[in-house]
Every structure is written in structure tokens, then in C-alpha cells.
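One chain is shown next in C-alpha cells, namely the form predicted alone.
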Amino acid sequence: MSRKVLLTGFEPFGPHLVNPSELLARSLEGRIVGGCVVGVRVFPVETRTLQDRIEAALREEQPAFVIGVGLAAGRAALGLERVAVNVLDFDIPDAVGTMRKNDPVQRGGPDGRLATLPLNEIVAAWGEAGVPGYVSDSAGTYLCNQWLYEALALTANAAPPIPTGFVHVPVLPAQAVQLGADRTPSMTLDLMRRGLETAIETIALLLDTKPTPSQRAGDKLWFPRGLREVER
């Protein structure tokens, strides 16, 4: 059986009317890539709903590994996040209009999170794909932070281990044209999916060399309980 990688974007949010990273799931969705069968979601952009919306998707989708892709609008090119930090601290409200300020993602959590991808071998193989990428310090403390910080969590103790990450877009073309040609970088569709599917196939290929402790037939990934409790 083909071992399940998850990919999650999310929907269109404040001025964005076009998401790429909910584009760029959905067309991968179902394929095989790296050997590995892409399980998608796209979540909206709601704070409050996105740790239960997470765990729902791990379990059901049973992955190796867990990709997460959002919007950056100003970068330049696939910006690997190296660390989510526990905290909230938006510029603009949610999806439904919930806005945190200087808000914990966890309280009582760790005051970061490291991302558990292989990330220095991700953004090699993305320069040898001629995709422009780096590993980024800094995930914001929006949505995509926050998606980072839950995800890292929601994994921290799963048997086996699932790397999990997140990787920043830029905006499309088209959408530049709108925001200012002149100072809004860019990247098409087909690019970033290069990029995606050439992350995708290289956690598979060192997975492949480095196994984790398989699983018997008919076992289901364990996963830490008790985060509904923690006070939010």
C-alpha cells in the first residue's frame, strides 16, 4: 500500500480572492507523487476552528507526513518555515471575523516549535529543480503560525513519527498585476507545484532510506490527547 502524504491549503482570505496554496492542493489532490498518494484539505481562514479541523484531517487521512502550504503575499519565493512561535498577533480579522492580539496558540505550550521536515535537504533539491526557495525564520503570527504550531503539536508524540511543515507561496502573477506590479513578486502555479511535488519526493525518498518503526497491519497512528483541554 502506498504510504499517504497530507497536503492542507487554505480558502481565500481578506483581500486575497484567489488563494494559491488552496489552487495548488487541489491540484495534487489524489495524485501520486514520490510514490506517495496526496490526501488534501483545504480549511477556511478561522482561527478558532483550525486545531479541530487539523486533527480531524490526521486522522483520517492516516499520513507518513504532513505538508502545509498559505499565502505570503510580498515574498519572493517558497519560504520553508523553520519554526512556529505561540503566538497570535493578527493584522487583519479572521475569515469570520475573530482578531487576536498578542494571543498564546497554546497557553501553557513551548514559546516555539521546530519544524520536523527535512529542510536543508528540501530547499537542496529545490535548487537542483531550478525552484526558487529558502528556509524561512519566521512564519508570521497569522493563520499559517498558527497551522504550524497546532500541526507540530498534534504530532509531537505520534507513533510513528510524522515530519511535518509548512512552506509560504507567493502570489500570482495575476495577482500582482493588482496588488503593484512593481513592488509584489510573483511566482506561476506550475513553479510552485514543481516545488510541492519536489518537497513531496524528497521526505519520500529519505523516508525510504531512513525508515521509521513500522506498523503492523490494521494499526492506526497514535496521536497525543488532551489539547481541547488546555485553555485556548
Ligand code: PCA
Second form
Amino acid sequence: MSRKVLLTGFEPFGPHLVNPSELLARSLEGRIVGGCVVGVRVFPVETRTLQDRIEAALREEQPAFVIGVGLAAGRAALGLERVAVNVLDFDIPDAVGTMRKNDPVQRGGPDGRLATLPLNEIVAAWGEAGVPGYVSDSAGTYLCNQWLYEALALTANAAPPIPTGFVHVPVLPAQAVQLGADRTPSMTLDLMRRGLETAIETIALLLDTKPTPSQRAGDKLWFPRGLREVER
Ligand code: PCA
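What would the structure be for the form predicted in complex with ligand PCA, given that what you showed me was the form predicted alone?
Once more the chain from above appears, this time first in line as the rest of the complex follows.
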């Protein structure tokens, strides 16, 4: 069975008539990148249904790893998110008019969840490929942050692990023209796509070369530090 990556985008929202994350995801649907089949979902910007949609996609696709993509107008480059916070605090309502102010994503959940993708390796690969990108320390408090928090919660106990993370993309050049070229950085769809392909290739390569924790435990080469001390 071939390895799958689940790639998700979002529909347009707020003032944006297109969402480059949707175009990107759809353009890679069914393609094979880094030896992985790309399974795609495009979600509406709806807070109430997001968790269920992510959960269904994970169940249906059984991916080896997961990348969410969303639009962050004003960003100058690809932003690989490091962390999701347990906060929903919207500037504008979601696509069906739901507003959240200072609410948790999950009541009683941890304050933050850290992305489980190899962040530094991906950013280094972007650099080599000529794709501007960086590790971002805030995914905001809107739907993309919610996506990352929910997806990390859903994959938290997966065995083998399912590396999961999120990439924020700038607007497309045509959107920057509309929004004011003097103040809106943009990136072409081709360059964004090269960035996503590079990220997928990097993760797939690491999954090939790094033994999974279960393999390591199986061949008895690895002990938790404390345990070895006690056994001596
Ligand atoms: N961007 C929004 C939600 C959907 C999207 O594409 C965000 O950054 O939260």
C-alpha cells in the first residue's frame, strides 16, 4: 500500500474571493509527491464542524502525515507554524456567522500543542529550493489555529506517529493588486506549490530514514534513561 499524505486547504472567507490554499490543495490532488499519494480535503471556514471534518478525513485517508494549509493575508513568505494555542478569538465571524471571543478550542485541553513536523528540516529544504519560508510562532486565533490544535489532538496518540503541521501562505499576486500593491506581499501559486512539494518530499524522506519509535523499542536498543539506571 502506498504511503499517503493528507493535504487540506480552506474555502474563501471574509473579504477574500479566492483562497490560495484551496487552489494549492486541489492542484496537488491525487498526485504522487516524494513517493506519497496526496489525499486532499478543502474545508469551509466553519468553526463548529471543523473537528468532525478533520477526524473524518483522517479516518478515510489513513495518512502517514498531515499538512494543513491556509491563507494569511499580509504574510511575506510561507509560514510553517510551530504551535497552536487553546484559544479562539476571531476578528471576523466564520463563514456561517459564528463568532468566538476568548474561548478555548477544547475545554480542559492543554494551553498549547506543538506541531509534530520536522520544522527545521523543512525550512532548510525550502532555502535550498529557493522558496522563502520560515518557522512562525503564531498561527493566530482563528480557524487555522483551530485546525492545528484539533489535528494535533486527534493525532496525539497515533502509533506509528502521524507528523502533523500547518503552513500559512501569503495572498496571490492578483489579490495583492486588489488589496493594495504598496502594502501587500504576495507569492505565485507555482512557488507556493514548490514549497508544499518540498515539504512533503522532506517529511517522506525522514520517515524513510528514521526508525519509528515502535521499531526502536522492538529491537531493544533504546531504553528510557531512568529505566536503564534502575536496572543496573
Ligand atoms: N485562513 C484563516 C482561516 C482559513 C484560512 O485560509 C486563518 O488563518 O485562520
